[in-house]
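Here we start with a single chain on its own, the form predicted alone, put down as structure tokens.
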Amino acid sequence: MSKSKDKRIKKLKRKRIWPSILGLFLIASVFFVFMLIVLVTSVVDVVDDKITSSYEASSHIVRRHVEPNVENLEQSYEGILTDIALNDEVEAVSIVRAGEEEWSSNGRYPDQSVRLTYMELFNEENGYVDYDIIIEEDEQNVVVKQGDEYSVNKGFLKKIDIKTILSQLDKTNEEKYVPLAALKLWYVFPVEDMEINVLNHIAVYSYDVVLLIFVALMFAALLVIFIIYYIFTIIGLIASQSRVTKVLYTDIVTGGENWLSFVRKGGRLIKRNYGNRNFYAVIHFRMEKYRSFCTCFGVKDGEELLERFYNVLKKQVRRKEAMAHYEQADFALLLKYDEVEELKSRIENIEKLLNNITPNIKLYFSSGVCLVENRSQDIEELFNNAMAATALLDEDAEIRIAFFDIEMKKQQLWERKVEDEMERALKNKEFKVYLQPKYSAKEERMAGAEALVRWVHPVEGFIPPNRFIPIFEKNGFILQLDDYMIEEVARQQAKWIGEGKEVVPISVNVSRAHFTREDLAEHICGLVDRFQIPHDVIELELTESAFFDDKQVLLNTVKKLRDHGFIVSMDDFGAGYSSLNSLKELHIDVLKIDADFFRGADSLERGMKIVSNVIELAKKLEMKIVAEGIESREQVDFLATQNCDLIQGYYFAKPMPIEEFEEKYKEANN
């Protein structure tokens, strides 16, 4: 699998989940911090208000009863006691003169050792924290007065253990007036040589924090709802991702694992095979003639058969092995083995099990095997090698198991090289036209030629056609090569005609792949007419196998070509299975008898009888006869007696470059 494709699949699988989880964490954190800040700020504001109120009450008592009557202070005691009784916040008032304790409303005086500090006393019986703090007014530690407004000094509040106060807020009290948390502050007011000390009891009651608790609960509820919503969203995304992954790795025909799943799982098994603890083999397993099965029984039955195949194969796959449906009736397997013979036996056993699915129908299978040599190998490349091994199996072979070897690897590399360089070679005219002469059977004069292609590679040198033509036929490049050959032959014929030389018809092969286009005749005319030559100096050879494609298109194209003046011949006559039937419907000018009729000593006599009758039949149908592959004088003499028109073969000449052909033509016809 390509890196970009693998990256896209991984991105699809991971899409949006991690950002959502991170988003949940960040938003929840921000929400929680915000809620905490609001709550702490609200508590601080409550304490702020309580301290400010207590200070105002304390200063009110001092201003009312002490300052106006400093000399007659005893007269103020009764008024102070009355105000203390009326004020819930003031607990005691004491007077210290010249360092001596003079009077106290309840016998309490501030402890001078903790002046400007605080000490924490926890009263478990009452269930609240009791602070005893001495504050001097002239130090401005608690309340700052600006005009008629009072504000609490924040620096002082930082000294108060707010956490301890908050820890007491969850204590439930049945009585309304029992505080949840409290602190006591001594306010010290200097008056001449006296200190007027006012002890305030500052309490945070349940009804003071109801609103805070309500707000906190609202924030908490919103946070919980938000988190739940986000969690369900993430669960939905995970479920969606799971469904996407399942669809991504599910085969639509068998309902099991598909090729992507095999690549992922099999590739992982190979890479994790540290130290080659297991021997692995990648297998291309194919049912032959699957299309024929579908033609006979229907596509639906064919797909049901593949599903049953998958179920059987799945049961044969062991732990740390993998399998999947590849395409059509092809399956991919990654199997462990100890010995190669054991692996072959296992494959044969799988074939038997699959044949048992349809006891009344004989099924045929082929297997290509590529042994894994090391854990760094790519599973897709290994499977491609296994497919190459399957493709090289002979159709008539009894044993339908082929192992990929080094020669197959070389062939793959060669095919890759050919495909990489074919476009460049065509552009640089590395494909050369070679001509093999055709001689008249009786006069033995050169009367024609066949154009054959040869590749003269700048590095590889001379490359015979059997090393590149099959590759071109498989990848479709043969279409461009055929057009190139027709143009080159037409260009050469135009050159000879322009030089005043006598020309003979030259035949050019037209691949069967061309006959799928209905405008082939017009296309060939366009190629040839660029050189302004007569059409009858070009002979177009088609193979008998083209008759088995779109027959009507072939018949129409041949008629058009002949109407345009081209000579049309059938190559390799007798190599197919319906030769006589093709002769009945195809109106052609030349019949080329396949060279196999002239080979094999054991069947030579029978072959000559067939050739004799074919020649007689062709004459009756007004066709010329060309015998190819002629290599002996006896064959030439026999064909001359049978009125064969032209002979082509190594007896007279091998294919040769155009310059050598020109010299040969002069010699043969002078």
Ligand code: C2E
The other form holds:
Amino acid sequence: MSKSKDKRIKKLKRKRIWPSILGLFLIASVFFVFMLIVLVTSVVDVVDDKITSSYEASSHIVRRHVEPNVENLEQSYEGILTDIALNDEVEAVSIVRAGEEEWSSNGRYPDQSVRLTYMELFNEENGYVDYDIIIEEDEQNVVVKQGDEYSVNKGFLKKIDIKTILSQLDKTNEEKYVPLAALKLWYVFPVEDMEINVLNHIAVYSYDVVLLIFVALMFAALLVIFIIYYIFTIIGLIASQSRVTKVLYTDIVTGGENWLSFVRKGGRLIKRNYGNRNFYAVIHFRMEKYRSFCTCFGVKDGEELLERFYNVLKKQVRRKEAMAHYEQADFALLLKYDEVEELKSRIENIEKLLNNITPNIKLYFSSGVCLVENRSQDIEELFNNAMAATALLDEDAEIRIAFFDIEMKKQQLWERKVEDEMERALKNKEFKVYLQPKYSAKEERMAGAEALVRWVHPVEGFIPPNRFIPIFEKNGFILQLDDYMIEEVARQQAKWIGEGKEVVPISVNVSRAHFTREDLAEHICGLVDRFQIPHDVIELELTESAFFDDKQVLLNTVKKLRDHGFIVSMDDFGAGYSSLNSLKELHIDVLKIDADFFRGADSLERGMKIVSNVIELAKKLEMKIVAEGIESREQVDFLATQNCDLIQGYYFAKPMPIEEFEEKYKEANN
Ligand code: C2E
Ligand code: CA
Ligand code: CA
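Would you mind generating the form predicted together with this ligand now that we have the form predicted alone?
Okay, now the whole complex, with that chain kicking things off.
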């Protein structure tokens, strides 16, 4: 598969799902973190409010009962006890004077040693201890645990690791409103030489949490909606992706697998399974004359037939094998085999099964087989080889299975080499003009010649045209080569005319590929006119086959060429599928009778009869006759009696280089 094709398929199949999933996770986690921050700040706010309120209650007791009565504290105790009883938050008050425990509402004091540590620390750092409390051993934390009571530095509350507070919240059942959690804190108020310690009971009740739960639920709901929306988007993406893949690998006509799927699957099978007693063959399987079938029964029926073929073939394909519709009535198969004979009979059996589909119509199939030789072979290349084998099957061959072999491989390599080198060869003038003389039948004088190309390759040496012309005809290079030949012949004629020599018309072959351009006549004029020679020294040989391409272009071009004074001849008349009808419409100057009429011992007599009648017919249509491929004296004599005009063949001369031709011409005309 070409790289760009591969890229295009990959682009179509590219999964855009991962970025979406990643995006989902990313956005969900950002959302989650945001939610957590909001929740935590809410919790901190609630706890902070509670602590502030309990601190204010504590400081209120100190300001109301202790500070006005510093001298006589005894008077305050009752007030303190009443406030404690009225207050939900304050649990106990104790007074320590000069390090001595003096009084406590319920006999409890904060732990002296820890409190002292804290006091010292704060004295050192701040110089003045305002209020506040005690520090834990790590000194960073402002919370200290004394049994089940905690002390917290209010001023430092923001620094408190909220987790520590929450983890230290004690569950308790002591209150009338059962709190969810409770925290006991000592506040310490220095008043003159005393420290007033107030033990607070900070409880978190369920109604405190309701708001938090509400906020959390809101966020959770949003998060769930968001995740569901995203999941649906991703499912949609996956579905559309699998739809693209399905369309990519489905054949429209049969509804089965298509060529692309075959390449992917088959390629993988060969790569993974070839060897270890698994031998594979790639098969190009074709129904012959599908077009005729469609013409008779309609395209719809034709496509239905292909669908049924597909279904039958599908059933014949075993595990680790592959099959697909290629194009028109062509199928691609990748089958395993042990013996070639067994493979052949399997293919024959498939043909039989397919023929059963239409009991009243006999169908014909061809198969080209290319055996896989190693696991690194490219399946498209293998199928191409299989097709090359099918193409070589003779139309009327009895056995319609052909194997791609070494000879074909060689031919393929040769074609590639020719294609690689043809441009360079043309530039380097490796293509040489050879001339084969044409003789008049009666006087046996040289009266014309045909230009035939030869490739003199720097390494391969002399290459005859049948080894490269068919390749050029396939790839279109023949257009350039024929132009080159016309120019070379025109150049040669101009040279001879310039030297005052008598010249004979030289014919050049014009491939049928030229007859697609409507300005062909003008194009040829352009090529020849550069050399300023009369047009009638150039003859253009075209084959009847061009008649079947674009008849109108051919007819117009021939007319224009003759109007411009060129001689036009029909080459190989009678070879292949010829139609006398073409002579009716095509006004040409010369008819070249194909060499085949003079071959074959059995049919020679009939051939001669046809030749003499064709000559008669041509005369009536005012055409000249050239007999090609004449090799014997008898043939020459026969043609002379039949009023044939010119003879071209080995009997008189083979194609030769221009210098040799010049010599021969001099000899013949002296
Ligand atoms: P063609 O145009 O029919 O040319 C006649 C072929 O018959 C030539 O083969 C010639 O060498 C061969 N021939 C002539 N007399 C005899 C004979 O007595 N006995 C036998 N056995 N053969 C004879 P060549 O040169 O090998 O060319 C083969 C074909 O290649 C040509 O057939 C023509 O179709 C094509 N060709 C050659 N040169 C060109 C060209 O420049 N342009 C195009 N388009 N085709 C060319
Ligand atoms: Ca010819
Ligand atoms: Ca010919």
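In this text, all values refer to a predicted model and were calculated from it rather than measured experimentally. Residue numbers count along the first chain shown, from 1. So that the term is clear: the rigid core is the largest set of C-alpha atoms that superpose within 1.5 Å between two forms.
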property: Residue shift check between the two forms, rigid core fit, Ser59 Cα at least 2 Å; result: yes
